[in-house]
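In structure tokens, one chain follows: the form predicted on its own.
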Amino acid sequence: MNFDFSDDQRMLRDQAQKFLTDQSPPRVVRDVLEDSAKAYDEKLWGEMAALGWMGTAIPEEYGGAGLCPEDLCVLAEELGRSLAPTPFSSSVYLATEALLLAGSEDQKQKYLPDLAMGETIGCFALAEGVGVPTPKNISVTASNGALSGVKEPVADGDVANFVVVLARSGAADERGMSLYLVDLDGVDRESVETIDPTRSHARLTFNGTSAELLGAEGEGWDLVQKIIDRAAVYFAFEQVGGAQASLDMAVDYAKNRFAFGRPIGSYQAIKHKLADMYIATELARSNAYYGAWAITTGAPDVSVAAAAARVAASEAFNHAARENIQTHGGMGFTWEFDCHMYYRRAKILSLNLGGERRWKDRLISQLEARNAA
């Protein structure tokens, strides 16, 4: 069985390659990450919706290409080797996925046209702070088409036009879960600080806000899983690019820093970091390209399939990042050097959607549920 791309999916990447190394070099990222003011590059987002990236895979009666879920996956891999600082993750693998997967007729043309533009924002709020979401833990309650709680930390909630939201409508429990639809004009908005400023975050606080269902009342549950397990490989590709560019990073500064008279990359301590770093990088992009294509063919085992992936990446990417600091040695640690921005990056995105722990005990009980099947 064959994971790989396609010769158009190859070329779709080589393209997006060489945009985005123009568009979004690190000195694009560098000023969102040291202007406060900045949440993410205007002008690159821009530039994508001109391409109509955000609507990859919106099918074409709603404005967008039309294409597959693997050609999703192409893009974000390269997304994530740039450190591209915009909203694409929130608005495009969750709440565009949401509406596809749940959303009536009606609020398909509302929203799809939009979002496949890049004229409005979206995101996707679950986290209500420290701690693993499940149906017991949401406080986050819907009365009367109206929300309140408080739900953080929101990945883009600062600039996001509307918000997907899981909120309890019932009993506390997977039937009492159901997802809404909230505009977020007007909702209090604050920022929240993290590790990586070029991937703004906000605390978003209901307070009777009007809201919109979005698929079936007490079916919020089930849909979050179906939506993050599609989610979890655009993340995985997004890690995998930004591990491959770590390596590449460490590779080329160990081929031109010399000590002693010969490069740092003859000795074998180096050595041994770069295969570790490109060991990981190639099992996570094996395990990524079988989560494209299990999302791709509604595969049985797509949960699973995304759990691997998004471990494997998540694991693939900290290691990189971090040895790249390593490989630099001194220079590695300082703010002119870009190391720290793809480590900022590593941490931030091995944090979406859930940890690294939260992803590993979801593969065990996926596979212990497929093997009792």
The other form holds:
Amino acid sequence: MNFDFSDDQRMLRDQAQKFLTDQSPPRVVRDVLEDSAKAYDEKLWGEMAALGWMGTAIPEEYGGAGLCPEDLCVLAEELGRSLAPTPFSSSVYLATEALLLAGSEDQKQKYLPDLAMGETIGCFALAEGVGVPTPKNISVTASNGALSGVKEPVADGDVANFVVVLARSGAADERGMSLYLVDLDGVDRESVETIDPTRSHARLTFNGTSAELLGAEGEGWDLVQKIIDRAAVYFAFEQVGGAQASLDMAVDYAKNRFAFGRPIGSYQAIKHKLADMYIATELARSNAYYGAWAITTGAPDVSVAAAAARVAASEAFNHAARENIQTHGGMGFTWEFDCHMYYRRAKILSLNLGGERRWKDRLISQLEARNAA
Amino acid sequence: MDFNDTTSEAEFRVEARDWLASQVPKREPGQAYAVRRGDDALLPLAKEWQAKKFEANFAGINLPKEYGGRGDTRVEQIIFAQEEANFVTPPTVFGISHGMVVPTLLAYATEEQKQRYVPATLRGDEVWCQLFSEPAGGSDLAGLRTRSERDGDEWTVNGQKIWTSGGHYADLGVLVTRSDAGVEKHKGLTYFFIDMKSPGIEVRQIKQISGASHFNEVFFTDLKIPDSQRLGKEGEGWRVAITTLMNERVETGVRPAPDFDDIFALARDLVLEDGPAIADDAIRDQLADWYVQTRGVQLTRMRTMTAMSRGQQPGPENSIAKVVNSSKRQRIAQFGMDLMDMGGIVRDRASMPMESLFQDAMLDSPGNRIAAGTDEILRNVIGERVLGLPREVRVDKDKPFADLAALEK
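One more: the block was the form predicted on its own; return the form predicted in complex with the partner chain.
And the full complex, kicking off with our chain again.
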């Protein structure tokens, strides 16, 4: 057994870390945060594209690097650590994966080479406002190749070129759900303000918008489950990276900030808080590693692995980001310090694919199913 | 990454599994991992089981053949432990002997002593205890006060130890003493091994919350130890003790019970007012947390195992296992009883779910959070050694041990 990344993968991680330290420092993230006209950092996106990152897991025949999901996980951890303000997660973990999973040959030929080069940006639309999207309440409908209804919030919906949409094509049950590809040129889209402006979100209004089926009609619900299982692992790596960055930041502050004549990190109240952040981060890291292996090899318990990675990582990043602010004391809740950028990102990542409550329920359901098998 | 065994590992796994299946019953879900601990009548069973493993060449799997081991690596040792956990076996009373004492003997004993003691220990003929903690030196181990005085080739020891696991049945013990109170406290210690049947030793059992007595107080009155039983140099006992304790951190990886699988099984079996417990959202939410912790610890061990199989030192991530597992066990025990509602207070192996595993663990688990490094000490270890945080201010630093008592006035 060998439960670690390979030498090549570790080299990729080191290169990615160095690149992002230079190209995506907190100043770059803050520029996107503070400039309402900036949805993401286009220069950073361009340089990531030049490195071929968006095509990491796309087969060579479609213009990608033909590497495996584990390699993409390595990059995800570093992107999470640096809070890189780009539409990478929407375009790569969701839209690209949806096409790889369900796209026809024509669709793959049409979209994947441009996705691999970062010249096309894709996004993924599931949510319809407050609450949980289910086959019973999805209200965006499809008929005769046209969509009607509203999806919001859609991550990167304001900057993407196309969107993968879950819509109701038949009855209000699982078999009545289908996935569609929609060109976003000409679609009514409006930016929505979220808790984390470093990741842009939009409201998409379809009004008889022409759409193309992705996968077979009636298979949409099953496809979404497979897509979000895989995305959950990539998101988990971003969250682990973010948790580690929050921990590193808190440790650094605790070593250098003095109170009552001592560094605050020498007090057990702070030391034990940081130890707990470390524990949560390592538990999440180990669960995420297993998720990476499971999606790479198509292990039978991939759904259990994905849900466990997701639950552990959402908990770890939210925990680490909260306690990082607490460790910084008064300065921690100022706009000036960077703590809040992690705090915002932690919460948005833990909701983007569905909240913690729902993933915990999903994990137990998957364990019940495995147990019954 | 590759979770599959190598060819030789797979062969070893099959060999271990087949042999185990020929010897002991397979463990059913929700069943205890071992015949329950705490009953001294189980000691002969434990010794008999250990001798069988030794004869079948499954003892000291990662230890050299010349001392009775198998000469394989830690990986095979872990594989055997994984397979053994699928069976119900007699309780383990050899954790300290094999996990902590044998590595210390191999590092510090003479060749003759190694030949004399290691094979007999691996066979389970002789059981060891660890005489470290004292009333005045638990978490602050180097605060220990048991005195040793040298006279030629013989030492005389007076003092008291406490929390000595298995001291009442141990044949031998490893002992840290203060041989020089005039120097800084870590520098005046000397380490020995002793025969527990020597004159001058009195062992008194301590009754725990659970009613069981795993631990003892051990009193020394003019105990005589030949200098040949000293391990390490005079005054360098702290270094030897660290060797013993380093192995404790790896060794305390025993499976906690009840763990996730047990509470998951209980939640599936129990019917509450609105149907099966597992259908309750609050219960599902709690179970999910314990699953990711349990799995996280198991997987973290696999990362450690990967590092060890490459010849690297275990990474710092392994230090989290005990902190997580001991609290989790206590909380699962209490939660399981809560699911049983009013009837959950009954402690009866014959009638209660899973042979009263939850009730027994509720009473037993507080000790897990204290023994072998308290939750608080382990968080200090993580904070200081892993995260590199500054140490607590130490008022006992650089002072002769003899002057420290004044600090407590």
